[in-house]
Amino acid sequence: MDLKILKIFVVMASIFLIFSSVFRLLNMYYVVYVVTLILLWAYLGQCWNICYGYAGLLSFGHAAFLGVGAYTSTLLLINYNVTPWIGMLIGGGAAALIGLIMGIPTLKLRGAYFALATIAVAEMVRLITLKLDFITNGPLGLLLPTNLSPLYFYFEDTFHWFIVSLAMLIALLAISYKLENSKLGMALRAVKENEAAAASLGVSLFKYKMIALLLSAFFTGVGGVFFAQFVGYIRPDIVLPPERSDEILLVPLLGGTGTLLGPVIGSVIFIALKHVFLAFFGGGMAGAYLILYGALIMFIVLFMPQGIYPYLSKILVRCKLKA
């Protein structure tokens, strides 16, 4: 891996670490919980990064691939003792699978028309998971076991759940930076960039689309399994919701989609926006705080399109030539 890109991630990974460390000490443990919040969302962002920031495949459907990682881990632990370090595998691969089925038909699809696709498809399993509730218990969901151990995916102190996400989000990032520079992601760039001069190259335009959107469904169920045993409770109203693909999506866009940082920026703008609104706003107003990313979302499309990290990047630049 380059070195300036591990110096980051060592900067980053450090920045969280202390963060987090100093306000376990001071018995905080709401913040340390925030904190994991988002880096399980940057994760996630991460995640739909791979489909529409390196493929140029715009999802509206990632819950689904969240909510079948969450409830194939929790129904293999539940009824069959499976701990979730495990469920995460099988999870991510269930996640992969409805991917590949909702792929075959959709990827040749182009603009809106695939995202469209991939909201129905949120939908129907949505709706097929409140239809089986022999198996899913419909709406009421599925509440975890608490009275596990760490080796089924369970901790007491919050301060484990973040060291878990922190090492989840850089495993992730580093993946990424390699996808980024390897063989496939140049081809990804350049289906993303004009698929027609791709195929003129000999790029398979369905091959390369399907690999990403089955790595970003693999990875979107695993961090369902880690949803799930961090929130303890799944229902089809928490975990595949219209507004839980939104709220993923949103992450990226805010920070920058495309790039490794932009998704870390962009959850940690959200999450604290969302949590610091939910303090002050709570009760009544507990929804005000989207009036608020509507309006971010409103300016950053206008003055930054490509996202903040971008625009970041670009003052560093002119800064640096200035001095």
The other form holds:
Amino acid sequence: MDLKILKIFVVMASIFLIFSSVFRLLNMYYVVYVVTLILLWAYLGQCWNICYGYAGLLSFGHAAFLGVGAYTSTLLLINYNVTPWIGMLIGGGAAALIGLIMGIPTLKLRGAYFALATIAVAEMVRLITLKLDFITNGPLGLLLPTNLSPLYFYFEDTFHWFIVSLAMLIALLAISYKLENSKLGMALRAVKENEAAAASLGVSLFKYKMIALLLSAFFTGVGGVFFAQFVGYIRPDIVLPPERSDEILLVPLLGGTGTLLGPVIGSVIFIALKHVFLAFFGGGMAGAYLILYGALIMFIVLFMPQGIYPYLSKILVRCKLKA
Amino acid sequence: MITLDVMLQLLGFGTVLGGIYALASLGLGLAWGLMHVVNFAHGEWIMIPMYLTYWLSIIFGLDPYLIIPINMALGALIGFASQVLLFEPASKRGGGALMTILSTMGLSLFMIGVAQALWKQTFYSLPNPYIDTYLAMGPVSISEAHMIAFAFSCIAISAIYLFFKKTLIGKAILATSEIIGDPEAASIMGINTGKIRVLSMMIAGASTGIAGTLIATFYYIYPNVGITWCLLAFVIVIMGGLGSFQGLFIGGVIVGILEAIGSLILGSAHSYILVYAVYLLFLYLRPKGLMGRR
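Given the form predicted alone, state the structure of the form predicted together with the partner chain.
Next comes the full complex, and the chain you just saw is listed first.
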């Protein structure tokens, strides 16, 4: 890992650390909670980014991975007393299995077919979760036990949740960086730039796309386990609805797809906007969020397809030049 | 117990439902097959006419079938606005076809949000005399609302088919299509492809207007109703094959029967599990569909 990216990671982590430490010392735990949410969404956004930003796979169904990860580890915890630290791996694996179902029929086809499969699989997973109510408790969902210890992925202090989410995000970003600069990353970039040319040079499109999809699904599943433990309550309309998929894809779109820091920037803006909306409408106005998400997606497509990242890096470069 | 009578009822009802589904997917098939716009807002294009049908028939006491022309105009207007304000600029912005798809997703969320804000998460159903009268043919009994919708669907699809095959404008539209024709060759021959694209999107919108009116006569009306119909339309267009009119009917009937079987096995709330599973199998085994051209 070269020095420049290491520096960026250290700076980013320190900003988050100092910010939350200050607010923790001020006993303003709500701010720490919001920062944790920002990190969680940045993490999920980066998962989606591996799919779209690197491999050019447009997914409308990441909620399926999130939900399957969350349900798998929670069911293991409730029924077999398996610690979610292990459940994370199993949940991620289960999510990757769902990724396999999406990928096998569609990754050989070009165009919109993958997007169509993701939305159908996500809807299928939601319906099956509702149908298997003797296991999943149907629409009522599952309440996680609260008498847990850190050994069982539960912390009393919001600050500890923050530390875990920061560690997860940094780990994922480091893995993504490795991925970008590996043979796999180069192959994926080649596939995204020009599918036909890459294929003619002997790049196996199916294999590389599948690896990207499985990685993305696995890490989203792991994020789902964090989500379940952090929120303490999972329900199909919390972890599996189409809106959740749209929120996940909105984060990297806002920040800038195909970049490492895009999802982090996007997540800051996304959570901020969400809280402004919460302050204005207080959950009273139905549909307000969907209007916001829809308008944002249309705005980004029409006026800044690269997201905010290019503008921000331009400003940074200008500052450096002046200094 | 599954007896012969139950089987016949399933087949009969599935076929009628399938015919209606064919019309409900026509708009999506046109937008995708003719203009390469994979329209994730298709379900919401159906949802808005459903609400208009409800309000017009509640306030003015209009017969739902008299509202079809109004909804066609509304649908065409939605198609026009979407194409001119969103799809065309999005496709010109670069970033590839995926950006256009994303823009349709944005439109879909926006429309659902507006519907939720205006009409809340309430389930409306249209009070009309047609849904409670049943037509019985032997063991098969189907409500009048479904039968009339089926008839309208057949007429509308045949009319649009004839429009494409027989009229000059229809032929120009087919020539401009990326899958059936060749847009570059068409523009060299003097066809204004930009205008044709707007016109095709208006036809797609008008067909969702008819579909929305008909669906409103037998289905619940609520803001998220579009998600189901949009997915069904995708399934049908893929199964039938892109760019094929006969395929729409075949895909529609398959889905209709599958849904009937699914609701028998899994219960009506979860019947789509079976539909989506067969859809994924289709994508794997025959992605170009039964009657597809590619």
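Residue numbers count along the first chain shown, from 1. Heads up, when I say rigid core I mean the largest set of C-alphas that superpose within 1.5 Å between the two forms. Because the structure is predicted, anything quoted here is derived from the model rather than measured.
Kindly check if the Cα atom of Met304 is displaced 2 angstroms or more between the two forms relative to the superposed rigid core.
Yes, the C-alpha moves 2 Å or more.
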